[in-house]
Structure formats: C-alpha cells, structure tokens
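One chain follows as structure tokens, the form predicted alone.
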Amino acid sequence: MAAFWNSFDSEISGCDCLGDSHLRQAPGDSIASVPYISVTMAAKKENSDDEVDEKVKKYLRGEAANLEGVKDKKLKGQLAVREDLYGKSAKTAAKIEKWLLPSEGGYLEAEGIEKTWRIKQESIAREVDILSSRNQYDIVLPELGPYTLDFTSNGRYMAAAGRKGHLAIVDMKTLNLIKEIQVRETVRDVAYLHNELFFAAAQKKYPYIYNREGTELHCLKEHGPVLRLQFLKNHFLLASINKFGQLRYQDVTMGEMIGNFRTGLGRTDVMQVNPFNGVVALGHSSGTVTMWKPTSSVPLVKMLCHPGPVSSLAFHPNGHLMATSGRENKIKIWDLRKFEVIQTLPCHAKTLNFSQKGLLAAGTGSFIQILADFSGSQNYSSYMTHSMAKGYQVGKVLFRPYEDILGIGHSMGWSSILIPGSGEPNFDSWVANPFETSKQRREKEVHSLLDKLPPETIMLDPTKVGTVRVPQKKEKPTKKDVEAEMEAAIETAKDTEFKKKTKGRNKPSKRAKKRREMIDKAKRPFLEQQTQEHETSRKKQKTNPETEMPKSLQRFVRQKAT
C-alpha cells in the first residue's frame, strides 16, 4: 500500500482540481500521509502564484496611475476602472503565456568538474535530433573565399559573398541552392534588403542591387566603392560607408539620397546598426568609435573605446549593450545609457556578433569563442569554443535568427555550427515568420511600407519620439540680434507705400516726415529696451559699494548681516 500512496502523491501534486475532502485513508495505512499531500499542494500553489505574480509584472504597462491627487470623480473612476482593465490584462497574459510562448530555450549545462567549453561539436552532433545535425556542414570553396554572410530578418534565407564574385543564396531550412551567380569582380560585402527577394552587393566600384533570381535591378554609382553595408529595415533605408569614409544613406523605396557626410576619421570597414534605435556607428583606426544618424552632419557621440584602432563592433539585441575589440587584444563591453565600460575581457576579436539571446561570439585567425552572461549582471564568460581546420581565417560571425545555429565565414568558404540557446524560441508571425507563405510575405510588404518611419526618428533615445518638449528659458538676445532686428525694422518702415491722397495734401515734404516719424516708431521699442537695461545696470552698480570705493578701502566697507 505504500507504493501505492506514493504513486498517488506524485499525480496528485500536480493537480490544484482536489481539495482535502477529496483524500481517504486507505485502510491499515496511517493517516500521516494526507497531510504531506495537502502541504505539496499548497507549496505547488503558492510557486504558481509567485510565478503569475512575476509575470504580471512583466505585462503590466509601468507603475499603476496614482489618483489620490485627481479631484474630479468623474474622471477619478474612469481612471479606476482602466487602471482595473490594465491589471485584469495583464493577469491573462501570464496565464496564457505558457500557450503563447511554448518552447524554452536551452543552454548546455555541465556536470561536476566538467566545463561546457570543453564540449566539442562532435559531442553536441551524437546526442541532437537528425534535422539539427544537418545543420552541422563545411562548404568548402577556395578558389572564390574568402566569405561573407547575411541573414534574412526571419533566418529562413543566407546570402553569402566570395571575394571573387562568387554570389549564392541558399533556402537554410531545406538547405537547397536557390541561385548562384558570377559577378567576376571583387565583393566586398552583401546585406539582405527588407526581405529574401531583394540583396545588396558592395563590388569593386559601386554597390549593386540583384534580385532573387540573380538579376541586376540598380547600380548605386552615388555610393563609390563601398566597404561595408547595412540596411535599416524599419526606415528601408541602405547605408553605406566607402574607401574616403563617406557615409551614405539612400532610401530604396523611392531612390533618394538621405545623407551624405564626411566621417573627416579616414577609412574604416567597421559598421554596425544599433538594432533598438537605428543609430549607426563606425570604428576608426584611431580607437574612436562615432554614431551617426541621417539627418545630422556630425556624429551623436563620439567615443574613445580602444588605444589602437578598432576590429570589430557589435550591439545587443536590446540596443544598451556594445561589444568592442581593439588590436590591443582586448574585448570592452559598453553600457550605452551611461556610456562606460562594465567588462574589458583579454581576447583578440576580428568579427564580433550578439544573438538574440544575448550570446556574444568572437572569432580570430582559426578560432571562435562564445561569451554568455547568464547570471544577468552583465558579466560575460567562456560558453563554448570551436576551432576551425588548420588554416581557415575567419571573416564573419553571425548567429542565425531563431535558430541555435552561427554561421561563419572564413577564407576556404563557409560553415555552420551548433551554439545551444543562442536563437529565440518562440517567434512572433507578425515580426517574423520563418515558414510565411508568399501571400504572407506579399502582406507583410505592404505593412511595412505603410509602417516605415522618417529618417528624423532616428535618434539615441527613441522613446522621446511622442512625447512633449520641455520649454526652456528665453536666451537673453545679443547686441548684434538686437541690430539686426532694428535694422530690419527701419527697412520695413521705409518700404512702406503711402495712399496718393488730395492736392497739397501729397507733397513730398509731408511724405519724408511721415516716413521720418515711422522710422522713429519703429526704433522707439528698442530704444526703449537700451535705456532700461542701462538703467538697471547703473542700480546694480549703485547696490554695490564695494565698486564705489577704491580697493584700499573695500575692506572697510560694514559688511550686510546674513
């Protein structure tokens, strides 16, 4: 009977359906056991509703609106109830999240002394699923490397880019070849545009436009030989930054040129876009790190990061975290909303990336390494590490979008490996969807067309965007406006057009003392103005005894009590 209790215990203790009236004794068994299942239950309910509890918080739209202050009761209960509606909202959310949200990511937890670096890939393939291991290959091509990569915003579709003009674009989920195409001469970079039907290839001279099917749709003479690419996909705008460090942005809905500054920093080929603002930011060979948006001629910030020139740069998925590398060997992990450094990690990085989960990959000559803070406190430290065949040199790290998987570019071709709890779980159809159909896709188009934002919403705080501007205080105007201004004035006082009135009442001597007396009028308030302010400066100056005496006596001078 025993075993039976405790087989009872264990179904029971999940289920919060039986109340204490529910249990009976069993015969000749004691009846200690019913109280330890009715305290299992209740130690279940409390950490349900503690989990609920942390969850609401998460839902909930900030803190709850403090009425005491509102005087009105109309408004006082209309407050009330919508404060009731914003709870009730957020309590359903948290139940039903387990059904919203049904996957959890996973990281790969070690046992006892072991270290998850240690882990090789070849581990990780023996014990995954078929369709997981697949996504384990090395596409080797020497002749066209080396590579660089680009994801779809959804992870469904890679576009990869040979130095010698080699570009193809592959369907990631069924790993087939969708197009391949010779441009025969270099490229440098290649960045998927609003989605998988259109990319960006930066060649030789200009960067070109190609569509799915391979076919040249733009060449972007404007842009000159460009380095670097990327496109800002909730303002469809393409930016570039060339060999004279001239940053373009063109809007490629309707052609047109945005911006186009000077860095005034020389060449670089490091550029990033912070995903949670849209602000733009390069890495100088001088250590400088500079963020840039459309509508300004000079940098928002600019930033001494690294002694030497700057490697690599990447944001968090959050947009408050950047990670540089310096050629001094040295990873810094930036706080953007205070602009200091929280970690400086002793590693070289050529390519830096962040995955959606917060996972920071760095890649240098053959090796890669993966960073992870799991604790939250913005502590990163080694997850996993792969090292490549004997003489591949990495190029590009770059974490694919809902997947645990990071690709990577290097000198031989292009690779993909296996980085557990990288890739968000759970995605949202209406952001991104990895299995949209092409009337989705059609849908989706026209959306985000009609969703796109201006160029003048790109700024470092986007939540300001909406909100009312504080009214600063009237500068006082300098002597030289306050000229202007009179100028302008007697100007318009003399331009004046007088009515042809009777005769001898329209001699030209009556004119000139009209226009005269109109000149007056309009010097007159400034004047006025003149006056007064040397009249309250000669007050101060009378207040003040201390100016009156010479300086032999100032000390003399009864000093006021306080």
The other form holds:
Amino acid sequence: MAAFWNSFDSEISGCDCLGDSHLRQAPGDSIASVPYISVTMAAKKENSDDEVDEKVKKYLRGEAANLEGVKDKKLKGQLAVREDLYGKSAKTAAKIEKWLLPSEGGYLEAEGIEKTWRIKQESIAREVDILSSRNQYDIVLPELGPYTLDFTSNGRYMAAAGRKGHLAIVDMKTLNLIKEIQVRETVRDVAYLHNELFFAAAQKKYPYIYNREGTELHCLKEHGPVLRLQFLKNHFLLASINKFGQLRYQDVTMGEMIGNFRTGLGRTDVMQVNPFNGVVALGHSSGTVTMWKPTSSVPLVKMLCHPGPVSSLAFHPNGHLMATSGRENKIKIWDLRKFEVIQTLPCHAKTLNFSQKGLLAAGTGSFIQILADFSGSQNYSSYMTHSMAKGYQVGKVLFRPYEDILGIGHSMGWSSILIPGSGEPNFDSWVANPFETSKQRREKEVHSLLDKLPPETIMLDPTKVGTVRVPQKKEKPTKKDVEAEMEAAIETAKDTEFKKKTKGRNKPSKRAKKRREMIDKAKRPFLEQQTQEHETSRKKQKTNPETEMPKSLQRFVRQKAT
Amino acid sequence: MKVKVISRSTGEFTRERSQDLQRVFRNFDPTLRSQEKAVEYVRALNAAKLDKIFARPFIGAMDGHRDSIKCMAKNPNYLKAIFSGSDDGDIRLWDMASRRTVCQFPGHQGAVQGLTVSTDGSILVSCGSDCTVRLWNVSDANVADSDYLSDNSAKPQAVYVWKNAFRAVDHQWDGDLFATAGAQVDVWNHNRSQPVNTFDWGSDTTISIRFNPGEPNILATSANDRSITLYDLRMSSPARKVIMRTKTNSIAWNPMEPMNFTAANEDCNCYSYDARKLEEAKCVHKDHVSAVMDIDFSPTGREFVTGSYDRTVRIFQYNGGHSREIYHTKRMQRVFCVKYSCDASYVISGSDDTNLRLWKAKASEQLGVVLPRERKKHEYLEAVKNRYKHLPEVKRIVRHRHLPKPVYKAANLRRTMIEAERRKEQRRKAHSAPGSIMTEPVQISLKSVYEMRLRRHAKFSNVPLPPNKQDNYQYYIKLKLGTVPACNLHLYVQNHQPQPALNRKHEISPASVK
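Next up, the form predicted together with its partner chain. The previous block was the form predicted alone.
Let us now look at the entire complex, which starts with that chain.
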C-alpha cells in the first residue's frame, strides 16, 4: 500500500514543469533566411514537432508517475492505463489547439534599426484598427486623484477609486460609465468580488461592500482602516491588510471571519495574491516579503528580498515567478520554486504587475516600463516604455485580462495604453467570458459557489491536494516525558477508591497492601521498558567494536568508560 | 514596425439572433484555471454528498401472496416479468412496471420450493414439497396482458409426480433439460414424466441447484451435509466436491466468467470459487450478520445481490470483500430470495412478509431519460469521485450506510467475537512449539474429503491411522496407489477426480492395502 501511495504522490506532485510554458522558444524566426526549400521544409517540420511537444508538455501537467515501485500488479496495470489516457488526452488537447484557439496573440516587432522600446503609443495607434485605438485614452480627473483600479476577472468591467472618495464603474467594452458615487471620505483601494455586481472599497475607517448600483451592502468593521484589499476568487475570501499590520480574511459568502493575523512587521500597503495557489504575499518596510495562508498564524515563507523597504510586488500567473521592487532602485525577479533571485534589474518601481502572457509592467513617477523575456531564459529586458505627462504620479498599473491593454491609475485620473502581446488571446467561456450575458453570469455564480474551495486548500504547492502525507518518523519520548507519565500513572493508582469489602477484607493493612500492589502494577510497564532499552543499548555498545575483530583480538579492545 | 493587438468585435463572439444558442469558446490551458486539483477534490466531495442525498433505492413493494415467498424466477424473454412462488403453493407472474400480478398458476399443494423458466421463456417449471414437478406454458399473451382485473389463472401443461419432496429446480441454458434437487439430483426432460438421469453423492438432501450458463452440461449443487458438488451430465458420476464448515444455501454462477461461482453460506459469508480450483476460495464476501439465503449475479457479471436472514439485501462486487450497498426497510422480514433484473438496473427481493420488493441496483441513479449533457455531468462526477475515493473525507461519505439497529449491533458483536477468536488463536500459537499449530483455511478442501474417507475406511477396516494429521493425506494416497511421490498429489487429484475411487459406492477394500 505504501508503494501505491508513493507512486500516487509522485504522479501528482511531479507537476513542476507545469509553468514552463514561458520557456518556450519564439517560433518561426530561425528559418526565414534558409534559401533551400527542402531544407526549409525539414526544418519547419522539426520545428513544428518541437512546438507540438511543448504544447503536449503544457497539457500533461507534470511528468508521468513512476510505476516501477508498485508491487500490486493489478494496481500497476490500472495506473499504467490511466497514465496512457493522460498522455493521449494531452496530445489531443495539443492537436485541437489550432481549431479551438483560433485567435493569435498580439505582437510588436521592430524592423531595421527600430527598437521596440522606442516605439511610441501614437505610432502604434496609427497601425492598429479603430476599435483598438479607442483603448488609448487619458481620463483626467485632477481633483479626486490619485486613482487606483481593479478589473473583473473577465476584463469587461473596471472599478476606479479616487483617493478623495470617488468610486466609478466603467464598462470597458462600450466605455460607458455604469455608476459613479462619491463616498466623501478617503478611499485607499478597491477590489471586485467574484463578478461585476459587487465590489469592496477600503475607506477611511472600514472597508465597505457596494453593489453595481452603488448601494452600500456591508460595512466590514472588523477589518479596521484597511490599506489594501484583495479578493481570492476560488475561495470567496476577501483579504485585507490594515494600518496596524493586521491581515484579515473574510468569507464573503457567509460573512465568517476566517483568519485574523498580526504580521508584527509594521504598516504596509504592499499586498498581492498569488493567483496560482491563493497565498497572500506582503511586502514590508524591513525588506522582507512574507507569505500567508488563512489557516496559520505564522507566515509560510519569510524572505529577505531587499535591504530597504519593499515598494511593490507581483506574481506571474503561472505562480512560479515573483517580481519585487525595493526603494533601493532594484527590481528583483524570483523563482518561487527555489526561492532564488533569477534576475536583478536596476530600476525603481512604485507599482508592478504581470500580464497573462508574462509581461511585467513597472511604474514609477510618470514613467512606465514594460519588461519581457522573449528569449525564454527568464531574462527580462525592456520591451516597451511609456511616459505620461509631466507631473503625473503613477499609483497603479494593471493589465486588463484577455486584452493587450494596460490600465494606469495616476494622480490625475486614469489612462489606458496598448501593450501588444500582453493578453491571452483566447478566452474560455466557462472560466471568464468577456461577452458574458446576465444569464450566463448567474449560472457561473452558482457553479463557482458550488466549487468554492475551503480555506485549507491554500498552500504553497496546490498540487499537493489529494496526496497522502508521508508518515513522519515517530519521535522517541524523552526521559523527562517518560518520568512524568510514570508519575501520573502512580498518582492515578494512589487516588483510586476501593470498594467497601466484606468484613475481614476491609482491614487497613489489607487496603494498604492492595494499594502498594496497584502502584507497583502501574509502575511495572515503565520500568520494564526502561530495562529493555538499557539492555538493547548495552548490546549495541557491546557488539559494535567487537564484531569487527577476530575473536582472539577482542580482549585487546579498550573498554569505554560507561 | 509590425504590430498587432487583440481586437474582438462583439459580433464575432456573440449570437446573431436571440433564437441562436450562445457561442462557446474553449481554452484548455492549465494556467487559466488555478488550483485545478483542489477544485476537483471539492467537486468529488460534493458529488459524494449528492449521491447520499439522492440515494432512494426502494421503488415499491409487490403485494399479493398470502405466505412467505420462497423462490423467484426471471423470464429471460421478457424484461419486466418475474415469477414468484410462495409457501402456500401459489405461483404468480408479476409485471414489474406496474407492480401488479398478471397471472396466477394454482395447483401446488404445500410450499413451492423452486421455480425456473426455460431459456426461450416459454415454459415455467415449478417444483414443491408436494413431490410434484409442474410445467406451465407461459405464452406471450398472458405476459403482456394488460387486463389486470380479470383473474388470470393458468393450467399446468404437465404434472410429474416423483418419490420425494423437491427443494430446488433449475433449467439448462439453451436446452430442454432441467434438474431438480431433493433427496438426490434428478435431471428431467420436458416430455418425460420420469427423470432421465439421477445423481447421488452423500446421503443428505440437496438444497440448491444451478446450471452453468457457459457450459450447459455442468451443474453445481449444495447439500445439507455442508458440501458443494459439481456434476457433469455427460458423465455417470459427480465431478467434484467441496465440504465447507457450514451449509451453503444457494449458488450462483458468474454469467460473464462461467468458470466462477459464488456460494451463499450459512456462516454469513459468500465464497467465490473457481470451479477448476476448489482448493481455496478466490474471495470471501463478508458483511451479512446472519445466514445468506439467496444469491443472484447481475448479467454483467460484475456484481451480485444477496438476501439474508438478517432482513437485509446486499450488493457485492464480484471481487469485493465487503458489500457495496445494503438495502433494508422497516417492514421487510427475512429475505428468502433475490434476483437481479435482466438489464442489471433493478433488484427484486422476496421475503417472509409475503411481499416482493423492487429496488434500484444503483441507489442514487437517475431514472428515466437522461439528457446527453446530464449524462456527461454524471460521468464526470463519477470519474472525479473515483479519483479521490481514497481520501478520508470522500471515503467516509461514500462508505457510510445507515444500518438498522439490530444489524448494527449484531455486526459489532460479530466483529468482537471474530477479533477475540483471532487473538486467542494468536496467543495459543505464540505459546506453543513452533509449527505444532496449523492454521486451517476457512473451508475444508478436497484434502479433507480424502481425510474423511480415510477415517471411514479406517473405521471399517481397522487400519490404524497415522498419528499426525498432516500425514493422513499422503498415507491415504499410498494406501490407494502404493507409491505416489508427494509432488504429484495435486496432479493426481486433478486427473483422477471423477473416477469411481472417489465415489462412496466403490470404497477401497481392505485387501488392497499393503
């Protein structure tokens, strides 16, 4: 049985290569200059084979289980069949990709001596279609800024919150303002809940939940003066960090408070949820980044990332990369599987965000830089830049899901620019549908509530769910523990009440004798165990040096002082 | 500069007219769905809970008999018909869809003990304690008759009176022979008023009989002397015999693996055997707390249903040590007969309280027409549940069954007793000389048959028995053949099984002993 579990374990936990899709080589640039057609064809075929392999790898979700250790033949057969099935389904999924995923992603390629990071938004606007060029705009609202933003998971709606109490909901498809309210107090952050009907705003004293019409639904008093809000959409948890450095989790379906933890590392407004596993990361002024789950009061991970305060952090959607920026003008990119720095970039960032395709946006002052790794070696380099009007202070950059658009919240309102190649071109209607009708939304809400995950499923490696923990070695009780146990046993033996016996058997001497016997009986197992252990240890000592020597030489072995 | 950005026009991604279906786009990229495994686990858990909620296995009772129901027979030709015979001599044909009596077959004096239908479904054979075998013509007209109100009663096509009371009857597959069990095993032809062949091995009453579905000439019987015997109609004598510790009430052949059969035993267990290797049971199916009275295989061969004296019906996997399902109601009394329906989706039980009960074979299965999307969803949930069935929470929910209090208590008691026995055995072994205590298998195998014969032989011929029990077998063989190397014993048993040496009539004479 143990072998079975081990194999199962390896099958399930071997999913480390899940996120390696970003290692994929950029296709189709090596063959363009080959003059011979036949060679080109062969190269093309080889290249396409490689591509298919990469795709299959993506769908395999890890390596196959090693079945060699499985002793049960029947189980081995069953598992082999299962593995075969997984392989087949991954292959099929890779094969049908070209029909299922018809849309190609965006791109920006420089020609000649052009450099992609010198291309301005205006020149992009001239090249793209009207529909896309409508997505470049600046909304100037100088009185109520700085603004912060949040998108729904399908990217259709945006909530914008101005520091001075301005809350707005915008339909990004039609660019219609759906609702706008003024709450007349400081608003520090805004976060959408599971769909566009509800959003939470962190206000001066408490966070509040509003609906789409701007009606206040809940005041979450327990959270206190919240600085950052994040919503975990698989778990329906609203996570908040307040001025006193307290991290709180609240279940928004039942209203139950799931976790309330003092970070003990001071005030911070750097908080980000890892979308891959639901772990909340906090960046602190001491330069540490801590990662939390709602079921433990101590952080899962505490890592020193920067010598100075952490100014922002972001997670790659595949969960294996984290970008942090410190006040010492460094952006660091971390591999979360090894907790190692992959790359250190010398630039400052007040805000960071990863796009669905893995582009990293960094905003500071009125300047925004987009970093990308097209080489596949996780080597991020400058891809695009964007400068806003002088004096604008960028507060938040956020890629819009399923679009090549970057939303920017700044001190004078909010803006939107085009970043080709940032968004996932093909959406899944059952995961997030930008063209969702209200009926579909209602159905999805029911389904997502049925699939709501319990808070215990938040862990660093989410593929560990459903595996069996390998039993730990039983620790030997210490001498003190054994003694304490014996004492307790003696005490209980002493305290036992005797039944009133018939005349003659109830004499004090008899009772005392009985009690002594009972105490001895209680002691006996402990003493026996002690002597047994003593003997075994003595035997060990005895056998060790002597067995190595021939018998005639054993008398020369020096006796150790015991 | 070459540039392209994602640009979706609304028209391409939404339906054109309001009558159209909504357009669906799929992307199976694992990064779009985070925490897939956790979601799957939650779905498995919910599916297990929903299964519990929808578990309503009891469909209805069929009321009409005036005494306890002793036997049932399926009509292989007609899905919704079932015959039942009761202790007062009444035989009824039921329509399971409407749960009403279609036809009655009066005539038996005393209990009807066995019912069977020919493979083409045209002839019903019944036998009873009144020493008669009756053949009834079951025409399609009275099976499919919708006129329930008229009191349909049939007349027997033939009545054969024989010497002693019958206990069971079974019809050959694809043939016109049937066999009755009683004081001996009789093989009958439809057209002859006397048995065409008679078998006998041992003096006790044979209580159940079942033809092999794959090999029509082989039949298995169980008798009151705790034995299970296999017969081959092509030979003049019985083929093999196993003697168990307690008697076997009923036998069922696996229709998909016809070399295997399962025996319902008095000691609360069922034993699956390979008919070619009777040395040991392939699987022991435990869970009942009282004698198992009847057993029937599903036509798929993957499951069988048992009815027990503890007032419950259980469904087992063909290779599962414990039951998959337990069915009980407050009113159901001792279950004497059970049948799996011919489409493997229903179970029928007949019990002491004069009712037949109709159950679903899968307690939470949805009846009626299932839409393709529904079916897919069911399949998905089944697969997910199967994937996470080992996890403690899912396992707990899937395994849990509400038991009636007496059964629960009896099961606890039984467990305690077995555990105590095992402990005692262990201690005895630990305190004896190594090798002096042999653990015996649950059933006494062929070897013991020899031993028994040897004892009898010794008794009659005054030959001293060897002191060690272990030597008996070899000694017996030596007795038989002079010198047989020990390693060939197995072969010997296999090859010489049907020879008269095994038969009681041809006991070894003392003269042959050297």
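Numbering follows the first chain given and starts at 1. Rigid core: the largest C-alpha set superposing within 1.5 Å between the two forms. This structure is a prediction, so every number in the text was calculated from the model and none was measured.
- Relative to the superposed rigid core, the position of the CA of Ala90 differs between these two forms by 2 Å or more.
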